[in-house]
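Next up: a single chain in structure tokens, the form predicted on its own.
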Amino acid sequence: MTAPPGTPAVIGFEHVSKVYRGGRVALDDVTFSLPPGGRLGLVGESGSGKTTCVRLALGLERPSSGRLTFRSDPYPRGRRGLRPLRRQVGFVLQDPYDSLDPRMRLGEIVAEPLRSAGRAVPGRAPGEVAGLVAGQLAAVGLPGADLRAHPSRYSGGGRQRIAIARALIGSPAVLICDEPTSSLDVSVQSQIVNLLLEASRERGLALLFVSHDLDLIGRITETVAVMYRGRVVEAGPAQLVRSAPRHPYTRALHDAVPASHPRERRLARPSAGGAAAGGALAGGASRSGCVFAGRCPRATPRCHSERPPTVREQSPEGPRTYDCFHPISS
């Protein structure tokens, strides 16, 4: 269930910017925010800015400027005060098969939010720990799992069941998807989404849902933020955004030719000799225009030279905001 209009947002990125050493942009005057209970898609290509959004989100690392909140509060500094926040947030990898230690058995794993520096956890018992343990197993779909197995018994998708466990059994505020999907069997994906979707339409969970591919993030999420070289060209309702994008880059992604792995997809338009595909802005490189201007076939001087304005407009969906000299008509 969705939050009231109004009701402060779990995470707010309010123009954040992240520059690396020797200036690189990997994020440059970002700005969304995901309500208690929503479901919000971050949507572009590798090096689009996903991963940094993600970590930021994570607090392993601060923005180089701008705000960046969790319940209207500024993300506290250092690893203690990070604290409470991670307890509030859940995480789900993208390889389960990178995601889980080999070496530790499933009752570890999954308990492992719930423990600290390795001890018992303060005030439950084991026995009441391993209970919670099967229960959580149980929801995602693994009853009667046995505790003491390791994680290779599994294959990705019951790998993936128990990350998923992992990170919902301290009954978080938030859960960040990175890509958990993509390294999936097609025929067990859409039992992984199917089972984020129940975990957070039950538990009222806030759902943060990063990925390269437009047509999956329009059957998940609620509202979409499309992504490239660090800026977010295009967002707005889900399903608006996926059926009638007005930004190219939006467009060439819906158009994106199919591959067997999202990591493989191209754009279906690409220009030449422009942009590389990708990849933020080294430092040097200019960002007074279109960062998509380079690969567009909309493209003029004009977008070349100068940024374009942030255009927002009303839908009967909902709000919807895009960077564009010339976008798509409906």
Given for the second form:
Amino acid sequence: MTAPPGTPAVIGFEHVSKVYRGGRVALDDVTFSLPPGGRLGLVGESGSGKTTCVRLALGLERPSSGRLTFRSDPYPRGRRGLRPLRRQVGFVLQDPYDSLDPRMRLGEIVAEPLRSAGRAVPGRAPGEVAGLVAGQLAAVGLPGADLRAHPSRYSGGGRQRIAIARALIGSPAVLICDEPTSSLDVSVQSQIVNLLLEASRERGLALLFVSHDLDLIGRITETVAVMYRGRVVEAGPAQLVRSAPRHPYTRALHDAVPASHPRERRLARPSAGGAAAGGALAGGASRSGCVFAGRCPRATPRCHSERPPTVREQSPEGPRTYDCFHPISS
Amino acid sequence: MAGRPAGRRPWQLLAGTAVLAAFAALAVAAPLAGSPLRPDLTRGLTPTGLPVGPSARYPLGTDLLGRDELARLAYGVRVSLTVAIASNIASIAIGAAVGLVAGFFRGPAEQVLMRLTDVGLALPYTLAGLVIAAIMPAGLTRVIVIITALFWSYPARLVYGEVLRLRRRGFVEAGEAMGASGLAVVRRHLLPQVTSLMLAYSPLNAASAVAFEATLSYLNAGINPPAPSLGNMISDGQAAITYRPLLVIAPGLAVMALTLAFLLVGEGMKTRDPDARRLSWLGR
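Next up, the form predicted together with its partner chain in place of the form predicted on its own?
Then the entire complex follows, led off by the chain already shown.
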């Protein structure tokens, strides 16, 4: 489900930069928006700035420059100001072993967003809250779960289901998932992905899905922003970006995914325009040029000295942008 | 090699608890031992005016004024335990609150509170205790205030470090990101985590409080005579150390046994609680 044109984005990043102490640039002029009910993927390798985007979107950090909006209003300052916004945002974090308080019981963990929103004051209608929690747990595949159990009783997949139940119980407008499957067994990954997709579709939730797996993003989201060293190097319809990438880094990311079937493996061989996939991180390019120039086989001296402009391209699937002097032609 | 059976309590915990229970019973039963203040001028002193030795009537003898040494010891233990418990609770509560606020809310509050903590850690305890004693009326409250004022900084530093470690944990950030107020995050997620650390630290803190109370009273800056305390009993007994050494040995052994008992409890907890394992044997 996507929003009609002109509807304000649920979450908007407008030229957002984040520079940490010591001058480390985590985000550099990042722009993207998540429409109501839309599904946007952020993809890139470790250190590309995906998690920084999530932390900014959750209000855990503030941008150094640029504008961050929620339904076209700028993010408020301070914990108190952020509280109403945060109650409209559900999230599932990467590590299910770390994101659930080990000393809390299942019922308390899942009901926490309600307590934070003042909708489940302890001692007031506890049966009602317990019913909501049990219903939510059943909806994520944990029917009959013992609400007095501690999360340690559950495996990684079970814990991630609990985290999803917690994210959804407050009926948020947007669900942010930061690599929710990366620490799970392969057999559990697809179950969790399907659960998230189902929840997004059924509830009309906007979904911001972060992953390092371009293929996975292509299956889940409608649009994708490919990030490298804090910049969005290519963005557009997920299927298009996945099947016909313009930026050499997107191609490298695509080629880096191991194919399970021999036929796919043949097809996945790096093409002439492909980059050195799986090479060293942070390939040494200066921030004045293209961030990928140090690893890019198509790089020219200009790429090292001049920042490529953002090229906009219209396709039948939708608009696409990329930052490259030497894009891969289809 | 067979290990310790699961669930069996470590001997240190049992021994420490047993000694503390014995002292607690002595403190509770103190009134049964007689008056610690009333001198017995007929049977409590020798014809030459010296304190009498141990007897059926006075198991630990009498002091220089002919008062029952056992009754005074029982009341002295009562003082020591009261000070240990009250100052322990107060200093840990203040320290934990300071550490939680400074570690979680950061900013100017952190700077102010942690610099105050640094000052507290840098103070020479005995000298600072004497200065505070000079401006307060003598009594139990003074000792508790002095020990609390000097002992909160160490737990504050411990809790602060723990909160800095915890605040980047996923479940704490999740609590924040769910829209809970800062205080709610502290109460729901951080307080339960630091509580076990503080429980593990409290026996060590209590042991230090017992020893420090005795020091203050010995220096006439804690419980002042005629009220008994283990410290001022040692101080008074010094005058008779050549002919009635028990007047120094009995309260001295009591201080040592109480301190050791608290340390043993701390050591016993160390073998059971991972939080306690991070604490050194003597605490400070």
